[in-house]
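Here you get one chain, nothing else, as C-alpha cells; it is the form predicted on its own.
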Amino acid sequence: MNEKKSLLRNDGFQTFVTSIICIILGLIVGWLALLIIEPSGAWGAIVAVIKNFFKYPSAPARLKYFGSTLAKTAPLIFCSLSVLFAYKVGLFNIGAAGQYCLGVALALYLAIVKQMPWFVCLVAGIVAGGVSGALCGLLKAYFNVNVVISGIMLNWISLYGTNLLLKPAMDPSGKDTFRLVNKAKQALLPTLGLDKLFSKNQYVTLAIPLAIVVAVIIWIVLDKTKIGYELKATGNNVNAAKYCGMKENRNIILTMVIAGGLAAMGGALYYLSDFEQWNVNASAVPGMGFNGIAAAFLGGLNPIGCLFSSYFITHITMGGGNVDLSHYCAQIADFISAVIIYLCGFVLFFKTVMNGWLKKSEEKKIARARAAAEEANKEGGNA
C-alpha cells in the first residue's frame, strides 16, 4: 500500500496520469462535437480519427502510412523540445515557428539552388535557427526585451525572408519549390534502410532515429550535467544564479541559440526528407513550431515525454483527414488536438485535486490508526 501511495505521489507519473486524462477528455469533447454536426455519423468519425493508418487492411498499408505518420512526428519532436529547452530555462520560445523557417530556408537553398549534400544543408539550417535564437537571447540579455515579443517579430521575419530565399528554388510550374528527387537528390536524407521496414516508404529517413537520440541528449544535459544544472537555476531566479558566480547572460544566449537550432534541425530534417516542398507565397507562419508548444506541455514538459506526445498529436491530425468529408472537415483532428492541450492547463488543477484525494486518504487512515490504538487501549485497560 506504501508503494502504492509513493506511485501516486510521484510528481512524474501524475503528470503521466494527468495527461491521460487530458487525452480521454478531449476524444469525449470531439465526439461530442461531431455529434452536433451530424449524430449519425459521428461515433465512426471518432473512430476514424483514432485509427489512422490502422484503418487500412493490409498489413504492408498500415506498414507505409504508419512510416508516414512517424516522418511528420519527427519535426514535431524538434519543436517541443526547443520550447522545452527554452522553457526549463525560464524563458517562452514562440519563435520556434521562425527558427523552423530558417532551417528550411538554408537546408533547401543549398540543396537545390547550390547542390550541396545533405549534411552541409542540414548543419547550415541549424546554424541559421541558432543565429536567430541567439538574436533573441541577446536581447534579452542585455536589454531586457521579452523573449515572447522577439520571437513573434522575428516569426515573421523569417517567414518572408525565406519565400525571398527561395524564389531561385521555386519550380516554374507551381508556387512551390522543385522536388529534392527531381533536383537535388544527393540532399536526399539517407533511409539508413528504415524505408524497407516500412513498405518502401521513402520519407522513413535518419531523422526519425535522430529525433529519439536527441531527445535523451537533451534530457541527460538538463537532469545529468552541470550545465543543465546552471542553465535551469539562471531561469528560477537570475539574481541568484549570479550571486553564485553563473554567467547568467550567456546562460540565456546559450539558450535560445539551442532551442533556435532544435526547432531549425526539425524543418530541415523534415524538408530535406522531401516529404513536402515549401510554398513560397506561404503568407502564414508554419504550425509545426506553434504545436511544438502544445506537444511540450502535453508531454509533461519532459523530453521522453515529448516524443509520445509529439506522436500522438501527429497521429490524430492525420487521422483527421479520415473522416467523411460530406459531413465533417478535416480539421475536427485539429479541434480534438486544440481541445486536449487547453485541457493542458488544468494538469496543475489535476495534480492538486489528486494530491488533495491523497491527503485526505492518509488523514483518515491516521484517524482509523489512531480509534484503533485507543480502542486497543481501553480493552487493554478494562482487562
Contents of the next structure:
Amino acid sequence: MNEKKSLLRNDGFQTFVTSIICIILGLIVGWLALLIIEPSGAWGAIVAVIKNFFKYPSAPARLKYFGSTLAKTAPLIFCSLSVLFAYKVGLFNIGAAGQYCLGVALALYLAIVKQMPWFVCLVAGIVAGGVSGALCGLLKAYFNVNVVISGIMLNWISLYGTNLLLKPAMDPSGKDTFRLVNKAKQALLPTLGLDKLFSKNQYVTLAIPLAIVVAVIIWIVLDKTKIGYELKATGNNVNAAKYCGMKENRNIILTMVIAGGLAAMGGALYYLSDFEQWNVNASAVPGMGFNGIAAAFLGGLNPIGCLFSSYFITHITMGGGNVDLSHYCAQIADFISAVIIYLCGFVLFFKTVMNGWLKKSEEKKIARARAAAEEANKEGGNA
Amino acid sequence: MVLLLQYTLIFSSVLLLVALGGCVSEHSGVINLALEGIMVIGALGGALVMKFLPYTHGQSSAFVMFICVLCAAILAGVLYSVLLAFACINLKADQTIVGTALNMLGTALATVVVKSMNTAMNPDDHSSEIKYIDAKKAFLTNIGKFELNWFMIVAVIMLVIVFILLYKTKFGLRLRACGEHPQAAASVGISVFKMRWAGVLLSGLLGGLGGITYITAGVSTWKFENGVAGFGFLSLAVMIFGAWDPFRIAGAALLFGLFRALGNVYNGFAFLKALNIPSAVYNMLPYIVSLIVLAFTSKKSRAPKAEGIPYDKGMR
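What would the structure be for the form predicted together with the partner chain, rather than the form predicted on its own?
The complete assembly is shown below, putting the previous chain first.
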C-alpha cells in the first residue's frame, strides 16, 4: 500500500499521467471536431490518425513507414531538446523555428553549391543556429529584449534569409532545392546500415541514433554537471545566481547558443538525409520549431520524455495524412497537437488537483485510523 | 507615393489595433502572446461573414455589411480570448505556453474550418482560401487616388476610446492597478479576476478587429494556412516600443507600418528599384527594424510590474 502511494506522489509519475491525460483529451477534442465536420467517417479518421503506418497490411511496408516516421522524429527531438534546454534556464526559445531554418540553409548551401562533405555541412549548420541563438541571448542579457519577441523576429528574418541563400541551389524544374542524391551525393548522411533494418528505407540515417545520444547528453549536462546546475540556478533566480558568483549574462548567452545549435542540428540533419527539399519560396516558418515546443512540454520537460513525445507528435502528424481527404484535411493532426499543448499549460493545475485529492484521501485515512485507535483505546480502558 | 501612404496607413492601423489590445491586456497583468492566434480567428469570423452575406457592390448597403463583418470579427476574437483568460487567470497556467499554444491552435483551427467548408461545398477543392473580392469593396471609399479603408477610421476611434478608457475612467485606473500590484488592488476591494478577464476580453476584441483589417489590407482572398505572418508579435514589439502608452503606440505603429508597406510598393519607386535589392530583404525589413528598435528601448522597460504573474490571493 505504501509503495503505491509513493508512486502516485512521485513527480515524474505525475507528469507522465498528466501527459497521458493531455493526449487523451486532445484526441477526444480532435474526434469531436471531426464529428462536427462529417459524422459518418469521424471514427475512421481518428483511427487513421492514431494508426499511421499500421494501416499497411504487409510487415515490410509497415517497417518502411515506421522508418520514415523515425526519420521525421529525429529533427523534432532536436527542436524539443532546444526548447527544453532553454526553458530549464528560464528562457522560452520560440526562435527554434528560425534556428532550424538557418541550420537547413547553411547545410544545403554548402552541400549543393559548394559541394562540401556532410560533416562540414552539419557543423556549419550548427554554428549558424548557435550564432542566431547567441544574438537572441545577447539581446536578452545586455539589452533586456524579451526573448519571445526577438525569437519571433529572428524566425522571419531567418526564413527570408534562408530563401535568399538557397536560391542558387534551386532545381529550375520546380520551386524546391535539388535532391542531394542527384546533385550532392557526398553530402548525404551515412546510414550506418540502418536503412537495411527498415526495408531499405534510405532516409533512416545517422540522425536517429544521434538524436537519442544527444538527448542523453543533454540530460547528463542538465542534471549531473556543475555547468548544468549553474544554468538552472540562473533560470530560477538571476539575482541569486549573480550573488553566488555565477556569470549570469554568460550563462544566458551560452544557453541560447546551445539551444540554437540544437535546433539547427535538427534542421541540418533532416535535410542532409534528403527526406525533404527546401521550398525557396516558403512564406511560412516551418512548423517543426513550434512542434518542438509541444513535444518539450508534452515530454514533461525531461530529455528522455522528449524522445517519446516527439515520436508521438510525429506519429499523429504523419497519420493526419491518412485521413479520408474527401471530407477531412491533414491539418486535423496539427489541431490535435495544438490542443494538447494548450492542455499542457494546465499541468500545474492537474498536479495541484491530484495532490489535493491525495492529501484529502490521506487525511481521511489518518482520521479514520485515529478514530479506530481511540475506539480501541476506549474499549481497552473499559476492559 | 499615394500607394505608399495608403499601405502605410492600413498596415499601421492593423498594428495599432492589435498593439492596443496587447496594451490593455498587459495593463491588467496578463501577457497576451496569443494575439497572433486571436487575429487569425477574428479574421476568420469576418471572412466568413463576407463570404456568406449576400452583397453586390453598389446595390446592397455597404454599411450593413461593414457592421456585420465588424461584429463577427469582434465576436470571434472575444470568444477565442476566453480560452486564454480561463487558462491564465482561473487555472494560473503559464502565460507563455498557453499563448503559444493558442497561436498554433488559431492557425490549425482556421485551416481545418476553411478546408472542410471548401471541401464540403466542392469535393475537389482542398484549398484553405476564402475569396471576398466583392464584399471587400464595401469598406473602401476612393478619395482621389487614395483608397480609404474604413478600418483606418475604426483604428483611430479605438485609439481614442482606449486612451479614455485607460486613463480617464475609474475602470481604467482599477485595471491598471491590477497590472501593477494586484494584491494592493484587491485590498481596496477591486476584483482582480474580473479586471483581468476584462483586460483579456478587450484585447480579444481589438485583436479580432486587427485580424480582419489585416486580411482586407491590399488583398481580396486569404489563405488561412499562412496565419497572419507574425503580425501579432510585430504588434507586441510596437507595444513595447510605444512604452505601453496608447499615443506612443500609435507613433510606433506608423513607423513599423511604413517599413512593412515598403515591401509591398518598393517597385513603384525608381531609385529603390534601381538598387536591385531582392524582395526577401524588403520582407525582412520590418522584423530587422523591430529588433534594432527593441535593443534600444527595452533597457528601461515601463512594463506593468505584475504582468505575467498569475494572481495568487495568498501572496502579499
